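Shown next as structure tokens: one chain only, the form predicted alone.
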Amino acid sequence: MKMTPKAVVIGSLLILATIVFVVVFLPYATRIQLPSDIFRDRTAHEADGRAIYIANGCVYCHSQSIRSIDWGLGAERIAQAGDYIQDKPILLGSERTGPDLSQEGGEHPDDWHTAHFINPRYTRPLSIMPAFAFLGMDDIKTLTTYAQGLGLKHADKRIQRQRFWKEKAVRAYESGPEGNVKWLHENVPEGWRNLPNPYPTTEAGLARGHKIYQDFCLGCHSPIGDGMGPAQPHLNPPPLNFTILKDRGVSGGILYYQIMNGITGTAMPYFKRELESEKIWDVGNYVAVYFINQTDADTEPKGIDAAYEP
């Protein structure tokens, strides 16, 4: 057989058929895809809700899937391919210009999504998200739907324990300021309660977090810090109005505790995996300096100095 162009073409042609089949059309073909551990069926009304989510373009900003590189971004579980096996099409995404949602279900309760699907800049001031309020309320509680079983069994898991805890805070607020304080108060461990923020006040500490409190506070507590923040009306209970904290026992270990784990049931986010720790104890000693009136600072009971201090 001579090498002319012609066989050279379709030799080439039936080594790419080959090579197809059994690379793609030999597994779709034979393929057995069982349900992960965490898979089950979507509700009719998530089914409405992955709609609105694809029909504005949010996969295009937001992926699906957590990889075994990913975990340095706070993953709890790495995506299964039984995960997907109701997705048609597969939402994976390939963009993080937000964060990944693949396990947002039960991570804040419905009123922050609605706050956040309104205007994102209400919980998150930094956002470059843009502002769904144009679907009106219907579309949002669809979609928010939809984010709230993102996870599937575990997303049920921190849904259940969202609305647990919810109960219990928005009962707390009801019961007024004093009852308020002493139920969140409560609810930190001894040990944090009665630990004073161990940086010393100074202006350049100060001047962080301010910054810190603007790019993630103000939209739920104020510039002021009362609490009337653009996300308040939707939020229910409403943030914290910390000037009601003054002489309420208020400690820098209760802020560096609420602000790192958050406080669930309510809006108030955890953001131990977005902020180093002197960070959180700047913005909590901010939040004492300028809204409390009123810190612990650098007092006793005290151990070594910092490495560094000014």
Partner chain sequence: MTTNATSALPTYMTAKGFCLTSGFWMMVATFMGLLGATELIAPDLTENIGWLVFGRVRPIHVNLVLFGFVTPGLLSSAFYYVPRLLRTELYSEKLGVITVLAWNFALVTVVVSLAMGYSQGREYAEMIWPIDMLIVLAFTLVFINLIMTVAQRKEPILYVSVWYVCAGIVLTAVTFSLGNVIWKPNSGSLVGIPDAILLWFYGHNVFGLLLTPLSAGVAYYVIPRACRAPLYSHTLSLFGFWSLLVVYTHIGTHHLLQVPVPTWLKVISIVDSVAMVIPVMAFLINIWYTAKGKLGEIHADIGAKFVFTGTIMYFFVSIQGSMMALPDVQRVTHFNNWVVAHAHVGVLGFAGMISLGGLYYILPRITGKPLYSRFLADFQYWLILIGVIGFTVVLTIVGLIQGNAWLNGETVYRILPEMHVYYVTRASIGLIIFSSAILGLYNILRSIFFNPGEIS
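Form predicted alone done, so how does the form predicted together with its partner chain look?
The following holds one chain only.
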């Protein structure tokens, strides 16, 4: 074959044109334009938030695409083409330094996001996400609106749930420590309320609890458990001051349940994905021993002793 300049330039352009037709144009022509079950239009405010998301490169750390093999945040629903029919540009992302955000809306109440955006270490002590305080409060609010819309109709449902419980949580908090603790505990299923921590307090267990507390809880509840961590000024209701729980009927089961399940409507997140059962008991007992000064660990009814106990 003789490689003349024409052969090189025109030949390669012809190849390119053919391939563009097959791998770009055909998929475009046959694209799915039907909205999926969760689709709704984005509001103007959400669209502004999305622009901030793009300008600050959130897409380099966060995907918006749930796969069939995922477990974490948002994994309840696998992505469909019809979810994206208004995304311009689409923000699937190529790296997950942080979690997938497809279904972020309603995972947390707005105040959690405010504190988190100001500095992610406030709510997540080990986070490596950049602080976005430099955006200013207006942009943080707008960005939060976008984050709370991720997941579209599913997000809206979760947001309604957050608002419903937020109103009750704030009212309880404003009624003073007595009423607040009462409200918190009456929402814990009864079986849990009457359950003491079945495991004995050990030095090793407390040390583990201490580590977990530092890695997960400290930004809100503070190193001394008084709820005055750096996130506190941004949260309403503020993080619980554990010392008020003393003599108010708290149990190992209540602590376990609240840590596992979180308290929807407040910034208190659920930890059932992040902490295995032993870790939840350990951090609960750490809180009980050091901050509440009252633990029911290893009291009856505790059933048959666990096999590992010395």
